[in-house]
Amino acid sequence: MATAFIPPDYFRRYSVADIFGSGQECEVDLGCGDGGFLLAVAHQHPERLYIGVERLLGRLRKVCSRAEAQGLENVRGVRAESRYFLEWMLQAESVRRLHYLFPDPWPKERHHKKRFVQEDTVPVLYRVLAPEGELLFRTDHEEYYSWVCEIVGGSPLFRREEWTDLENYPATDFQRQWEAQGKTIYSARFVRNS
């Protein structure tokens, strides 16, 4: 699969040029799932580079196959845990935008430690984002929304800003499903402080 980036070494850092053959910055879809959002946004912005990170091999294979079938040369898929990819594999300040959309909220209190966003994740997000880079977050789970806003928004590394182009932002399958059920969708945009 040409769109799959299979790192020759999982213990080194990679630049955007290493992954795509050119470029200095990219956008990353954390936990890209079936790739609905990733492929839609890649179609919408062919001038940008997109990496979909997914730990499940079957899902990633489908995303890469669909990207190839659609001729999307600006998409790469990486099989890895999101945090490991950001912390250990991707070069610092190489991401223009992180998309963190409808993740598992791990609603039971005893499972909160499994949530991706934790206080020790914030420096990882900061490291990988370029100056003024963005973390875009969406969920249907109000408590997890509050959790992320408190942790990321409360850090001096980030500031919360208005997300003005929501109507042009492709919906995920989860978003369409929750909206059809009448659920409220919560959105937040965090910008990396220089």
Ligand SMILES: C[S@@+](CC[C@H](N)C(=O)[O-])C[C@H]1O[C@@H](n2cnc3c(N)ncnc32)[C@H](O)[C@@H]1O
Second form
Amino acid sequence: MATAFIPPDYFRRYSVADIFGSGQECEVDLGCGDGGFLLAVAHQHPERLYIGVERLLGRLRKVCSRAEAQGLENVRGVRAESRYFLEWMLQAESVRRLHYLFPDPWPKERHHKKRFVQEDTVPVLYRVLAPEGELLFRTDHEEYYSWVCEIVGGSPLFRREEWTDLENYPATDFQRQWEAQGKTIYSARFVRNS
Ligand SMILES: C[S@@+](CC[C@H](N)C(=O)[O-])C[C@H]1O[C@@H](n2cnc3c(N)ncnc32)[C@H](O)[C@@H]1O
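Target state, the form predicted together with this ligand; input state, the form predicted on its own:
Below: every chain and molecule of the assembly, starting with the one above.
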């Protein structure tokens, strides 16, 4: 089983079936890190398809080999930059859920331009999500939380809704670290308007 998806052509967009062999919709874990969340959620929902996107090769290799060792056939790992992957490598309306969990908050003001969520990221998220698809966001960083809520929640393309089943949502590797340090975790669920 080949868990790593190595795009044969970087200048075209891929369908879910191109990546998994079948299926119409998938979920994407942006910046999946060591994959603790990705593998847990893939076990929880074997009927769903999950792509982990990660730019660090060592982390992605670890995720793919763990997925293979655990016999997870519903996981693919892609070494790519998150925005490029969503904007240029996936077909429109092919994602049911985007998981954006404990991302780098780039706290210094001069680094804010490096943040993944910017005004011009919102149409990229909208394009790739299916109608009524979701962006699920969690962070320990209060200011970045407000930033994302203002930009995504303030856009007419999305609406913020209550996240009711959070207790069933697997913890991420970074989340465990922050919780062990007693940090507050902020969570938001945004739904794409049809
Ligand atoms: C703080 S870690 C969080 C990892 C994981 N989501 C968790 O909660 O345990 C952020 C991860 O996102 C990856 N990353 C950061 N920016 C990225 C980007 N633009 N594209 C892809 N991966 C990125 C980093 O390499 C790192 O593994």
